[in-house]
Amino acid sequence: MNLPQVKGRLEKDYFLNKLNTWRIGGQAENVFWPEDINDLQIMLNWCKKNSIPIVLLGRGSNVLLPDRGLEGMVIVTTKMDSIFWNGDSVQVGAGYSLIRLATEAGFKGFQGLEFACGIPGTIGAAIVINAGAHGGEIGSLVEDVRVLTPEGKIVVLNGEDIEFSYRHSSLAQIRCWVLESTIRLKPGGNSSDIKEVMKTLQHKRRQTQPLEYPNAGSIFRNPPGYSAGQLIEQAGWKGYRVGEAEVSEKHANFIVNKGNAKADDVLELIRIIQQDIKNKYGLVLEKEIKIINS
């Protein structure tokens, strides 16, 4: 089957384990690197013509992909980067890096992204599972985002018009793909004092998650009213390895590939975490990640 005429990269038999933090996953059919938004809807029309299945991917901070590989094509999106300031407003690609975004936005003196300076995704998968963190969410920052929807049209979704609520978007039940976003910041910061308080939240944040192993963040998000991590550990989890994947002794909430972990390793953990936390203490912890299925 010959493959449409695209001017972003293609990879054939690519290892999904360099697409993701975790550095876990098998060999991709096909990998594609769109160069801009044009070269993603050429490449999204001739699989859809060819029916032909697609997964969508950023810097797979968030994801956990399958040991056995996935068919089809699988769009990295890393690429499409574009970036425009206009005062405190800045439209930016689904590829961008947050923390790149975050770091810019502190040296230009504008104020609202310090939470994000530690977080390892780009700005369309941020958005969609409302990224966040020290109290603070990209969701309250969008202006608006350009989508591409299930039927492939191009459209812009205002802000205010998007349901953002803890690590989720109503962007994710419409299964549209976001495109770029206009993200809108507060002006008048000193530039010093922001890159204060994010060296002070980047240090916390070395100090409290286990960066020194190929993580995905968080596993489970946090129940009303309880700490995820304090669960796990509560009940006695931390240090708790399947195969090569061990829940970490720095943070519970997390579980770290020490060597060669598998994805069958990774779920194994979670389903019986799940399952000892609901015998304990009658709660339901419910994945933060996504995971990815071939």
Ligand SMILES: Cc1cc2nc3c(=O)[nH]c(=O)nc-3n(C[C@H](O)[C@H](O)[C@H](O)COP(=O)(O)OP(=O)(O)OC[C@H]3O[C@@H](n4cnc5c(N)ncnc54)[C@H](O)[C@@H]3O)c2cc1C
Contents of the next structure:
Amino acid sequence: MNLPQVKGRLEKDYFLNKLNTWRIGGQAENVFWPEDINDLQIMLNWCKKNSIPIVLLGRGSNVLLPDRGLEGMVIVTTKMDSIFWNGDSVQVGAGYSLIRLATEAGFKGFQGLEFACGIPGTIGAAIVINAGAHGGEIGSLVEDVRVLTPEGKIVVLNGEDIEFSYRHSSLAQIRCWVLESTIRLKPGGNSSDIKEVMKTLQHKRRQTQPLEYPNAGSIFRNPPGYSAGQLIEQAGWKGYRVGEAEVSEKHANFIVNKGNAKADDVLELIRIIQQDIKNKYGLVLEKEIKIINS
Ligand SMILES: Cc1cc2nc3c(=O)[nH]c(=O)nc-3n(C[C@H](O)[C@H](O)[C@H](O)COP(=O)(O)OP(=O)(O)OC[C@H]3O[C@@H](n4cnc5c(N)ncnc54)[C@H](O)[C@@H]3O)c2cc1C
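Complement to the form predicted on its own: the form predicted together with the ligand:
Following is the full complex, with the preceding chain placed first.
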């Protein structure tokens, strides 16, 4: 089947482990990096017309991709990285790096994104899951979002009309793709103070998170009133391994890839931990990461 004429890079039989921070996953049949919204739409229409399944990815820092690979089309947004500053607001493409945006905002003396300086994802995915840390969340800064609806329509939504809650937004519910967003920041900050705050937060992360190994951030959401990491540590799972996937010694809510971990190893670890926490404490640990199967 002839692929459509697009500007962005297209690869066949591409290893998924290059597309996620866990470095896990088999081969993708096709991978496409759209250059802009138009490029994305051309591919989307072609896939729809030919009944080709699509998986959308940003930086792959919150996903587990399958060992057996993915058929169809994997679309990676990282080249959709336009940026326009306009006073204290900034319009960014879905694929723009959140860490880069936080750093650039800080340099300009804008406050609000300090919390995001250690979240290694794209702005698009961050908005959909309302990424947050250290008491801050992206949802509170969103002025508007341009989305692609499941019906293929492009719509602009006001930030106020989107529901944001702990690691969730109404955009996920209606299965919209974020194309770009306007983020409003707080002007008048001192860039060296902001830089100092971010340095402290990054230092804290290096001390408490296993950033020396491939990982995908927190595996489980915190059950109301509890810390998932503390529960798993208390239950004695730190250092436990299935294959080369290991519950981090540094932070029990992280599973690290100690070499050649498989998605199936991670899934087995997740299953064992969920079962044990349910048995011991009567609590359900819900996954924060997204398991991609098809
Ligand atoms: C070391 C480390 C630390 C982390 N710390 C934090 C933290 O403090 N707080 C936090 O919230 N997260 C954290 N994360 C998780 C992750 O970085 C965030 O969830 C991030 O927002 C995911 O972005 P991504 O581009 O990597 O998304 P991906 O992993 O590529 O995708 C995640 C999901 O979003 C979907 N998606 C991707 N792009 C779009 C789009 N444009 N429109 C609609 N859906 C889309 C995908 O289909 C998938 O279901 C951490 C991860 C790591 C590895």
